[in-house]
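What follows is a single chain, given as structure tokens, in the form predicted alone.
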Amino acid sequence: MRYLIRYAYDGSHFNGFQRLKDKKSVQGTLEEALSILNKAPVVIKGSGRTDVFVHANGAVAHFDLEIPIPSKRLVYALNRIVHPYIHVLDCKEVPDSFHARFSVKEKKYVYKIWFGAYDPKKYDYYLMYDKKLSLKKLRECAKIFVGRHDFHNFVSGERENSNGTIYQIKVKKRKNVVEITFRGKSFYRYMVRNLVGAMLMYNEGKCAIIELKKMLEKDYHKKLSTASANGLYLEGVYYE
């Protein structure tokens, strides 16, 4: 029987999502818990991978169990094992044709920037930013990235295809926090962090709009800074 779970985790306590032989990962922790309940090895398929220190409030994964377990009971049992740095929010049965990665229609990421007085307790959960932030500049930059583009200058590693579509980028401020929300499809490795890095460089006057536009052209190659992982959250994954 195939199940879909939605879950949250504190990325500061894991070496990323992907299963690792000798290091603690989100995937490995969930698989160990599910294997105990299933009384046989279980492999989970996530909606995508997150890097070290990246957090999630709405990650999604699917898996198959040999022993059928009611969804509510499965949530309860899993949370007793994976507590305290992973929390399963809900669970449901899905068709065998469903795939947590390949069935995705949209993803939502949020990047959080703290620009108040330095607070070491917040370090693992925000980019600590000590420069002036212009919401106007961040929004000007965000407009460039919305739509379908070739994001080859904003991803890590070599890819045959770096085309992707960003449906929306919102910038909002509340007290000492600026949140940048990205909604779209086909986010690649480091892509959100590189886009945020470019937005902050534009905010600081270190690059121009015309240059950022050129970076979306196929034959233009340039790399800018990458924002730190600890400010990034996978906020939601959508299938309809």
Second form
Number of protein chains: 2
Amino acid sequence: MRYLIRYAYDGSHFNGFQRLKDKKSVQGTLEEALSILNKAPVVIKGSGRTDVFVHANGAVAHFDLEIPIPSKRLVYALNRIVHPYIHVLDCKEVPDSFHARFSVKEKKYVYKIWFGAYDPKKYDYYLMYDKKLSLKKLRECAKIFVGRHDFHNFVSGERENSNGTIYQIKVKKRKNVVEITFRGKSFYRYMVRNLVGAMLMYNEGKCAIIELKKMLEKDYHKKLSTASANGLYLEGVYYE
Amino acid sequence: MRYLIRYAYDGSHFNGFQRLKDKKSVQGTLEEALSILNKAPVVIKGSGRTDVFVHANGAVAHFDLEIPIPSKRLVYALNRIVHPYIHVLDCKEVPDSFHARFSVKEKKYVYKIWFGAYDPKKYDYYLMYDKKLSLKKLRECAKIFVGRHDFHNFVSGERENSNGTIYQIKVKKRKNVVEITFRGKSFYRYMVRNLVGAMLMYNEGKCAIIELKKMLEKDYHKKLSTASANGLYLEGVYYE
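Please supply the corresponding structure for the form predicted in complex with another copy of the chain (the preceding block corresponds to the form predicted alone).
Entire complex below, previous chain first.
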């Protein structure tokens, strides 16, 4: 029986999503808990990896159990074990054809920037930013990045394919926080953080609009700045 | 030259305030930083200890330097070293008669309770509470605790003196958070957490008003429940 779980976590308490031998990871913690309930090893497939310090409000994974467990009981029992820094939001049975990564239709990431007075309790949850933030400038960048592009320059490491589509980038301010929401398909490693990095470069007058456009071209290969992981949230993963 | 510093910290990244040999403490981190700037060991006197996981938005300490450093430079240089989980808010020169603990006129603590949907990112900063919270009941407790009392039953460990005065207890709700603010003089170890524990017992119908009153009497010696440290903030320390 195949199950889908949707869960949230505080990334500052894990060494990223992917299972690691000697360090606490989100995948490792969930797999350990499931293996206890299943009384045999369980492997989960995540909707994608998140880096060290990146948070999730709505990550998704799937896994198979030979002997089914009612999904309500799974949520309750899992939460008792993975508490307090991971929280399973819900669980449901899905067809065998479902795959948490390959079936993804859309993903939503939110990047949070704190521009109020420095607060040590905010450090793990925001990019602490002490420069002036122009929503207008951030929105100018958003317009350029939205659409289907080859994001090779925003992706970390060599890859054969770095094509993706960003459906929407929304810039919203409330109190001392600016939130940049990215909706799209095919986000690659560091891509959101590098996009935010470029947006902040433009905000600080370190590059012009024409350079942002060039960043999306094949022959642009300059190193971009990567916005810190603390501010990034995997907000939701959506399927058919 | 004697200096006063006011500072904030994220208690979830320290093993309490007090200096420890092998573990990261707030006092140890500040003393190490000051010793680097002073090029000789510096000992700080805090306004009081906070336990593991307790946060501060306005803790105070004093220390002496033989060779003075301008206070603005001290703030800047200290913050570079103690970043990111401690933040020095300000620093000023004070007379030699000033003592961060003995000169205290009033302290303010805030206890924060989260009663919204469980969020793993809130765990370090609130008491996560999944029962119904009655502001009316909390305020009934507040009325009983305010004033000059012997708080022996709310204080951890044996002490000769557990007399103190609570000037005010305010209960405030905003969105998914209830904040209980305590203003007073002479708060002892676990006192605020035990007061909150008793308030929650009353909220849950586990004791009556008459029992709350008895808790302040000499011959009451029942073990009370201690509310978790995560929700407690040393909000401010005030002097003449």
